[in-house]
Every structure is written in C-alpha cells, then in structure tokens.
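Just one chain is shown here, as structure tokens, and it is the form predicted alone.
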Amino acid sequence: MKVDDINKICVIGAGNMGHQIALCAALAGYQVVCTDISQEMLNKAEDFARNYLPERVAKGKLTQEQADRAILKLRFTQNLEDAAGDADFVIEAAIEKIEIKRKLFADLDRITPPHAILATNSSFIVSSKVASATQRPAKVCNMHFFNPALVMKLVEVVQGPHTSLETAQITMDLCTKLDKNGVWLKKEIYGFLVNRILAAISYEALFLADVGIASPEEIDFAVTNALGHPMGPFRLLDFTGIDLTYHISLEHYQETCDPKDKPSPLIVEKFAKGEWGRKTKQGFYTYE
C-alpha cells in the first residue's frame, strides 16, 4: 500500500479536533466521513464546516470551487460501520480514555478493510496501548494533530514497536497530502515531543498557582512578557480544554500510581465545576 491508494478517510469523533481534521482531509480532496455517537456533536460539526468555508472564501483564502468541492466530499454519520466500512485510513479523535479507545480499535479492526491503517490522534496515549486490541498492530500508529487542526501545521507521527515502517511512511506521506508538516518519532514515549515540553511548563505553572505563589493571570502575564510565548499556560489550558487535561492526568496517574501525576487541585476544581475553558465560556478566564 502507498499513500496514493488512500481515497477515503474516516474520522472518529466530531469534537473540536475531529471535525477540523475531517475538514482538513476534505479540503485536501479526500472523501471523508466523520462519525460520533452524539448527533448533537455531528450537527455542530456540520454547521461549523458550512460556516467556515464561506468565511474562508470571503477572506480570499479559498476559491468558491474549493469550498464547494470540500463540502461535497465531507459527510457526517452516527453509524460507525457506514463511516469506516470502506475506509482506507482511520483517524481516531475520541475522548482520552484508554478503555474507550481500545473498544473503538477492536470494532474498527472488525469493520474496516484489512489494508486500512488505524491511527490515533491521542495527545498522550501511545498506540501500543490500543494496537493490542486489533489483529493488525503493524497498521496502528499515532498521528497527533495540534489544536486548531485547520491552522496548526505540525503533526507528530509516532512509530511504536508494533508499527511497520510502511505504516509510518504512509502516515508521514499523508501529512504532506494534507498540507501538514510531519515529524517522525522512531520510538514511543508518553506525551511525544511537544506535549512533554508543554506538560513541564503547565505542571510548574499549576504548582505555582496551587501553592499561592501567584495567580493564573500573573503567571500568564510573566510567561508571555518574559519568555515571549504567544499565550500563557493557563490561557492555553482554557484553549485546549480543562476537561481534556483532567482526563489525561487521571489516566496517567492510574497507570503510574505516582502522586505527582495526579491532576492539579486547580484542574480538579475547574473540572468539577464544569468550567472547562473556551468550550464552556468559563475556565481560568471568562469568554463571551
């Protein structure tokens, strides 16, 4: 199999990452089906696509022909078998819970054609955790996009010990087809490249706020003004989703049983209140 053999892409999950990855693939000319268990999420995803494309045309970023072609190539459904039954490449962008991902990959292994590559967009979970739920571990890898996927160019492709060289190469080639810049990790490591660095910054920022050294706003102000970051760690947590951070931290703690891996008290508090950042209009900051 080569990248040119990929015609249909299935994206699992219509959330913030999933629907943007799906639209990226449709804009690149692929037939794309985005699936989710929630019809409400699918409706929001379809509304986003139908609003986003005309906006890009109005700004001169796309031609009307490109927008029309992309919307015709993009479909949304709750039916997993319909979405993945004839897919050549699957990108899973579901919630960061290992048991859900393993169930999904077992189902995908049963539903998809034998040649299909199964990739996970997980931010932290290495693909070996889900590959063993399939009969095709050589065709399983990480393909990690960054938020917002329509804007961010970098994609981390992680080749686990089970992943074949062919699978990793095709996934890298697909990045290029999607107008992304792939970086190829030859070994698995928790958090990959970028998120390991971001996690170290976030961990220290949360510690400083948890013990009362400074407020989240003061820490963000210091980081943006002294280090030149485009946004501070707390603004970034709001942007990526405090619920996502909570689930990732809890998943990691349950695996390591190391107290330092527990979710920060501030993250637990925000999660319990439903203040998950931009998606709920309230996090460390308030959004209109």
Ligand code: 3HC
The other form holds:
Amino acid sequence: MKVDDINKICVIGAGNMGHQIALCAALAGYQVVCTDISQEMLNKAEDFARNYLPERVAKGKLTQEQADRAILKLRFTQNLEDAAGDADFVIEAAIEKIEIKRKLFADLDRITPPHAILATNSSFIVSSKVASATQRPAKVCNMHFFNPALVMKLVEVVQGPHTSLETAQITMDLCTKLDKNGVWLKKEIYGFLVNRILAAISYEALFLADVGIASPEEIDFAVTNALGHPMGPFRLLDFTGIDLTYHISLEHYQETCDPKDKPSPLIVEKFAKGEWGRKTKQGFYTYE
Ligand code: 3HC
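So the form predicted alone is up there; where is the form predicted together with ligand 3HC?
All chains and molecules follow, beginning with the one already shown.
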C-alpha cells in the first residue's frame, strides 16, 4: 500500500481534536467520516465545520470552491460500522482511557478492510497498548496531532516495535498530504516528544501554584513574557481541557503508582467542579 491508495479516512471522536482532524483531512481532499458515540458532539463538530469554512472564505484563506468541496467530503455518523467499514486509514481520537481504546481497536480490526492502517491520536499512550487488541499490529501506530489541529503544523508519528516500516512511512506521507510536518519517532516512549516536554512544564507550574508560590495568572504572565510561549501553562491547560489532563494523569498514576505522578490537587479540584477549561467556559480562567 502507498499513501496514494488512501481515499477514505475515518476519524473516531468528534471532540477537541477529532473535529479538527476530520476537517483537515476533508480540506486536503479526502473522503472523511467522523464518528462519535455522542450525537451532540457530532452536531457540534458539523456546526463548527459549517461556520469555520465560510469564515475562512471571508478571511481570504480559502476559496469558495475549496470550502464547498471540503464540506461535501465530510460526513458525520454515530454508526461505527458505517464510518469505518470501507476506510483506508483510521485516526482514533477518542477519550484517553486505555480500555475504551483497546475495545475500539478490536472493533476496528473486525470492521475495517485488512489493508487499513489504524492510527491513534492518543496524547500519551503508546500504540503497542492498542495494537495488541488487533490481529494487525504491523498496521498500528501513533499519529499525534496538536491542538488546534487545523493550525498546529506538527504531527508525531511513532513507530512501535510492532509497526511496520511501510505503515510508518505511509503515515508520514499522509502528514505531508494533510499539509503537516511529520516527525518520525523510531521508538515508543510514553508521551512521545512534545507532551513529555509540555508535561514537565505543566508539572512545575502546577506545583508552584499548588504550594502558593504564585497564582496561575502570574505564572502564565511569567512564562509568556520570559519564554515567548503563545500561552502560559494554565491557559494551555484550559485550552486542551482539564478533563483530558485529569484522565491522563490518573491513568499514568494508576500504572506507575509513583507519588510524583499523582494528579495535582488543583487539577483534581477543577475536574471535580466541572471546570474543565474553555469547553465549559470556566477553568483557570473564565471564558465568554
Ligand atoms: N481552531 C482553529 N483555528 C484557530 C483556533 C481554533 N481553536 N484558534 C485560533 N485559530 C486560528 C485563527 O483562525 C488564526 O488563523 P489565521 O491566522 O490563518 O487567520 C490563527 O489561528 C491565529 O489566531 P488568533 O489570531 O485568533 O489567536 P492567536 O494568535 O492567539 O493564536 C493559537 C491562537 C493558535 C491557539 C495560539 O495561541 C497558540 O499557538 N497557542 C498554543 C497552542 C499550543 O501550544 N498547542 C499545543 C497544545 S498541546 C497538545 O495539543 C497536545 C495534545 O496531546 C493535547
């Protein structure tokens, strides 16, 4: 199989990442079906696409023809069989819970044609954890986008010990087709490159706030002004979703049982209050 044999892409999950990955692929000319267990999420994703495309046209970033073509290429359905049945490439962007992902990969293995590549957009989980739920581990890898996926250029492609060279190469080539810059990691590691670095920054920022050295606002102010990051660590936590950070930290802590991996008290508190960041209009900051 070659990248040019990919016609249809299935995106699993219409959340923070999935809805934009699906639109990216439709804009690149692929037939895309985005699926989610929640009809509400699918409706939101479709509304986003229907608002975003005319905005891009109005801004002069897309032609009307490109926008019309993209919307025709994009379909949303709750039915996994319908979404993945004839997919050549699947990008799973479901919740960061390993058991849910393993079940999905087992289902995808049953549903998709044998040639299909199954990639996970997991933020931290290495693909060997899901490849073992399939009969086609050589066709499983990580393909990790960054939020907002329509804007951020980097995609990490992680080749696990089970991933064939062909699968990793096709996934890298697909990044190029999607107008992304792929970086190829030839070994698996929890969190890959960028999220390991980001986690180190968030860990320290949360520690400093937890022990009262400075407030989230002050820490963000310091980081943006001193390091030139577009967002400080707390604004970024709000942006990517405090629920995501909570689930990732908890999964990791349950695996390592290392006290240093225990979710930060601030994250636990925000999660319990339902203050998950931008998506709930309240996190470390309040959003209109
Ligand atoms: N969705 C789609 N496009 C968006 C967007 C969104 N949520 N927010 C902004 N944009 C687009 C705008 O349309 C604009 O596009 P244009 O220049 O082509 O017209 C461009 O981004 C710049 O937008 P703005 O001028 O409104 O705002 P900013 O200049 O402040 O940029 C930002 C917004 C791009 C989000 C910028 O603040 C940024 O880069 N922040 C850091 C993002 C980051 O670090 N991402 C990685 C997170 S970690 C991660 O994703 C890992 C994962 O595993 C969770």
